[in-house]
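Given next, in structure tokens, is a single chain: the form predicted alone.
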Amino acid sequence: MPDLNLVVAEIADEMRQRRDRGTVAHYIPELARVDPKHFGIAVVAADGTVATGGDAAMPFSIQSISKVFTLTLALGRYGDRLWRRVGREPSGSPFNSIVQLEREQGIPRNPFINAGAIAVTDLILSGHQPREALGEILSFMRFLADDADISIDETVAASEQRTGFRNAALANYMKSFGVLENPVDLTLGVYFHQCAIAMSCQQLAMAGRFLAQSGRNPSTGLQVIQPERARRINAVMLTCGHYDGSGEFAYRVGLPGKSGVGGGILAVAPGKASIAVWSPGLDAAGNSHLGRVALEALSRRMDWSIFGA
């Protein structure tokens, strides 16, 4: 078995030297200011080994990676009833597309495109005030990562609220079909704030451990979610976690993963490790360019692809 610390250090050094870094997300003003030269990686292995490289301790906006955790929360509360509101199929369209919603009568294709995540957030909000729903999401993240310092970047949240016209259109369209229960502005407020949670690669890799450990939080030994449900979340991450770049990610990396336009990716090697990478420059599909390259290298060198050698 290759030495994990050595492999991670090598990959961090290789990524630092690369010139093809992608383009930062310019449509969210606060994200447009992030230096594309950043790169971080953190791996938490099943035996508790933590290997980090580059800017692994620097917080960044996790954006759509938050959708993995809100999906977990909503499944814990509603179980399989959740799938009446949102599908489980790849979209093959941009993450903020409104075309499919019209064709499919307001039911989002999966919980990781923006419309699907807004529908999931609406479920979490039901019966709560927005502040309570956000508190639940943030407490869940802190519990999973075993770190009370995780917080919401209010500047990023405000930036998203000022410019989130496409998300408002998606939410209003779903509301017209009765998919959303709560007032659109309240649901969107929670959604924008959950996406603005700031975490480092190390915190994010720690938070994702339960998906690599059959739903169990190794810090406490508590079962966060049933093993079968953890497997199903991983399955949706594999097929839908990178929007219309999900097939390419599965082909090259071979691991369940969820990206965010802040440049982060959470990936899961079931039974082996939880992995977080961060490089702010995105590819054409809105996924971290060097993040995917780094994960491909890690999966290959550690022989972690779920599809075998």
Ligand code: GLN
The other form holds:
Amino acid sequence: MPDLNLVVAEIADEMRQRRDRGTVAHYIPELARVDPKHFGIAVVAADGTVATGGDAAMPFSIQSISKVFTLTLALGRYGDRLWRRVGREPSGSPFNSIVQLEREQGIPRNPFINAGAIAVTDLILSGHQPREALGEILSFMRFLADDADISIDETVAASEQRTGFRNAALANYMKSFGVLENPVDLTLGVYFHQCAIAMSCQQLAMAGRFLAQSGRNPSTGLQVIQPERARRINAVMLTCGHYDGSGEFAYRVGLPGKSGVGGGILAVAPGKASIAVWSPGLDAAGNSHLGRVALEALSRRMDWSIFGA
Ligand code: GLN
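Mind sharing the form predicted together with the named molecule? What's above is the form predicted alone.
Zooming out: every chain and molecule, the one shown earlier first.
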């Protein structure tokens, strides 16, 4: 077995030298200010070994990676009834696309495109005040990461709240089909804030451990979710986690993964490791360019692809 610490150090070094960095997200003004030169990587192996490189301790905006955790929470509360509200097929379209929603009667294709994630957040909000729903999401992140030092970047949330017209359109459209239960502005408020959670690669890789370990949180030994559910969330991450770049990600990296427009990716090597990478520059599908390159190198060198050696 190759030495994990060595491989991670090599990759961090290689990524530092790359010039092809993609472009940072501009449609959320606050994210446009992030320096594209950052690169971070953290790997938490099944035996508890932690290997980090680059800016692994620097917090960044997790954005759509939050959707994995809200899906987990909502499945816990509603079980398989959740799938009446949102599908689980890849969309083959951009994360903020509106056309598919009309054709499919307001039911989003999957929980990871924006419409689907807004529908999931709406479920978490039902029966609660926005503040309680957000508190639940944040406590869940802290519990999973075993780290109380995780918070919401209010500046990023406000920045998206001011400019999130597309998400407002998606939410209003779903509301017209009766897919959302709560007032649109409240659901969107929770959604923008969950996206604005700031975490480092280290914290994120820790938070993802339960997906790599059949639903178990190794810090407490407690089962967060049943093994079957962890397996299924991983399946949705593999097929839908990178929007219309999901096929390419599976082809190159071979691991379930979820990206965010902040430039982070959480990837899962089942039974082996939870991995977080961060590089703010994105490719055309809105996924971290160097994040994907780094994961491709890691999965190849560690022989972690779920599709075989
Ligand atoms: N908050 C972002 C949005 O709704 C999340 C998108 C993403 O990370 N792909 O547009």
